[in-house]
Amino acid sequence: MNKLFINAGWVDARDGSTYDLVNPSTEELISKMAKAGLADAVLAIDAAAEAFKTWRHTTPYTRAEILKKAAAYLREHLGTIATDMVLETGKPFAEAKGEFAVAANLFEWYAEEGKRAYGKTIPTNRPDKRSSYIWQPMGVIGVITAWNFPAYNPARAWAAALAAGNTVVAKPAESTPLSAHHLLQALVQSGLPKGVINLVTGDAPAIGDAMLRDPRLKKISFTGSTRVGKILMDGASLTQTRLSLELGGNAPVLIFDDVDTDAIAKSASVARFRNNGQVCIAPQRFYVHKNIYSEFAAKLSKYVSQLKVGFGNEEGVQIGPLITKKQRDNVFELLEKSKKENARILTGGYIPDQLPKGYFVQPAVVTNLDQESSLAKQEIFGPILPLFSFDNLDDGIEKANNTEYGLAAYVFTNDLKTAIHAAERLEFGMVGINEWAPHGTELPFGGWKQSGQGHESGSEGLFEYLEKKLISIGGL
């Protein structure tokens, strides 16, 4: 499974190129991986385009059987495949196992949802005319996904695209290909026909360019940075390629003074550092009402300091390593900037003594910040929790909305009016009220502003991969 998967075969890159897959916990080599380039991407598109000719005509019930079998395969092999995710990401085993379970849920959800792509009959203004519309698959779909959730990110796009009757060229992140290989294996073992899904990992610009320039590839689903999302938007004009973009985030959290500070501090210490903070919807900018700010900061620091950092396969570990040395360097660079801006680190922000190898960072809580701070403006994507204060609802909303991003936001209050006003005025695609998980298999996932376009998950996620066709009959 260190090769590319094209037209139902595991193959080397055409030019024989490889790259090193490294364990972020030990900095040791896991395997040499085939590195795809332009020629490999073209071959994958060729295979997907040919397979679409027949796959598009299969019924949604036939597709559903394959997706449901794939879901069962993932559930049956959870322990084994989660071990590989721990190996390539370093995340705790429980998180890896849970992520593959969600991937299985997505396969099952879209197996059923694909049967519900209903059209509509439309009454017309003429007695001799009958009009309706139907939904049809788009064609070849390119799916480019990020490393932070190497099973969940591909599964939600692959499942929806396949259930809708499309074929797929998948490009998982170079640093986490093994998880995608397991998803692919689940589909192949479940009877997915030749060429319906193809997997190429390697030269991202070359693969992306091949996708953008080939008119047979009708859409790209991308999960990653806002910077790369903008590059794809520019390139999509070449062939009018459709895009779904799930990009960066800088999620605010408004914590009002009527909450149980201890309970929220305890849950926040877990929610913020899930997957080491490497989550696009991670609660990031914590705005705490001035009346409880000091109390909350003290309690939060206590709970964060107790989080166990270590190898993902060790019992009780809650925080693994960052994905790469570069990612860890970015975290330390942000902390250094913050110190120069007179911020105060209450706990963490260093490499644990017992973990000199690997890309580990002790989770940090940072105070004495304002709206001009680096930690207010930049997406952190790492184990730093910055604390800000606000005076009242209007002040909190203004500060929360002061970002180019608009993916997720969070509000904690026991006052119904406050919750409703905050939810309706926050400029974000998803708002969680008194919860840290405003998302789910059945719920639409998408952002505003520079956090992307389109939606994944839910019934909305299916229609992202379908074309609407009007059929009108006259002269009756």
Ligand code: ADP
The other form holds:
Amino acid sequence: MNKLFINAGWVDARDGSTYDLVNPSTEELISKMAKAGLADAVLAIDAAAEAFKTWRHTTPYTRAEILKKAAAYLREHLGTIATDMVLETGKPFAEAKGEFAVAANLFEWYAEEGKRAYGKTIPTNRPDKRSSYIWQPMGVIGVITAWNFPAYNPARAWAAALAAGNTVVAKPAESTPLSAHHLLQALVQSGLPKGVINLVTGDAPAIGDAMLRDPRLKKISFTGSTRVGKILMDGASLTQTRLSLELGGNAPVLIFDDVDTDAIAKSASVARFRNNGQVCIAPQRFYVHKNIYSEFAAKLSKYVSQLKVGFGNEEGVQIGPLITKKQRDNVFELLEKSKKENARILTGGYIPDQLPKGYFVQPAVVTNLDQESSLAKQEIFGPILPLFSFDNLDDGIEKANNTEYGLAAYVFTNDLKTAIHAAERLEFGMVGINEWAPHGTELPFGGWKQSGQGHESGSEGLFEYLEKKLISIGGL
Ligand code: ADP
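Switch from the form predicted on its own to the form predicted together with the ligand and give that structure.
Following is the full complex, with the preceding chain placed first.
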């Protein structure tokens, strides 16, 4: 579990480098991990390119058998593998288990969807000509993923890429390799042939470089920050490497004055702080109608102050630690900056007394903010809930859209007209109306503006890993 997986073998980095994998709940060492560099990434691409020669000719039915077995393996081992996710992320056990269950669903769903890569026959304007297009796998796919959902992020890209007939070089985040190892084990145990999937964790820029430079690697699927997404776009311009980018978000939530404020405040306290706010579609900028603002703020603070922070393997814990010290430093820096901007913290925003070790932060609710506040402009990726107010639909939409990001947005209202107008005018790739989870295995997940390009999950996610080929026959 502490090595790289290249050409069906668990190996050390070629230069013997390692890095420390740290438990964010205790700050203790979990394990020394092999640290891949450019040379290891090239070996992984070699293996994947060789494997593609035969894997591309397997039928979607053969690939489906393997993916379905892998789904069954994950379901069978949920309890044990989720424990490792808790170890490396600190997230509550139930969430870790739920995430692996979703990974299993993704494997199963793409096993079936791979059979539906239908082409098209197109009537032509000449009697002696017949034209159609088919979909073909691309080749080697590089999958670079973030740590916040260490099973879900890789699973949705691996499943679609493999179902489509590609081979994969996976680079999970350095802080969460164990969850990816379990996903990989599931596939390997289920008969995935040698070289079809390879895993290298380590020097991210070097691995990214190896992927971008190699013409055999046709596409990079990336989940992570807008900053790194842009680096990949720069690099890809040299080689025309295709990219799918799932980047940052700064999701607005519009809460109108016709809702049950208590119910929404309660569910918001859970939704906002799921995974400690380290979620790209996390509801983030809360715009509450001025008529219910004070009432909502009071109710919300009450619920947020009741959230239980602690070790993910303890019963009843809802919030674990942040993933790294750096991530926690960012949160405190943002809070300090906000205080200087006259923001008021209603609850939280400190290290809980009983948790001096580990990267814990008591969830915070912050008010006295406006559109110029740092908390309106910056992606937070931590346990802070900023509250703003709005006057009417036009004002709310304008404020919500005032961001460079365009991933998810949320609207709460009981008025159908308001819901439809808001949904249509919000400049975001996903809009949740009266719900906190506008995503699913079968739904296209993707962002507008600086939140990315392309889609993962759903049938759209399959076609991200296929190339369209026109075949035209003349002289008939
Ligand atoms: P986050 O802020 O969510 O950690 P990052 O964008 O820093 O997001 O990381 C997401 C993934 O991108 C991780 O697997 C990380 O190792 C990888 N990564 C970071 N820098 C680079 C880079 N220069 N090239 C390729 N991958 C990178």
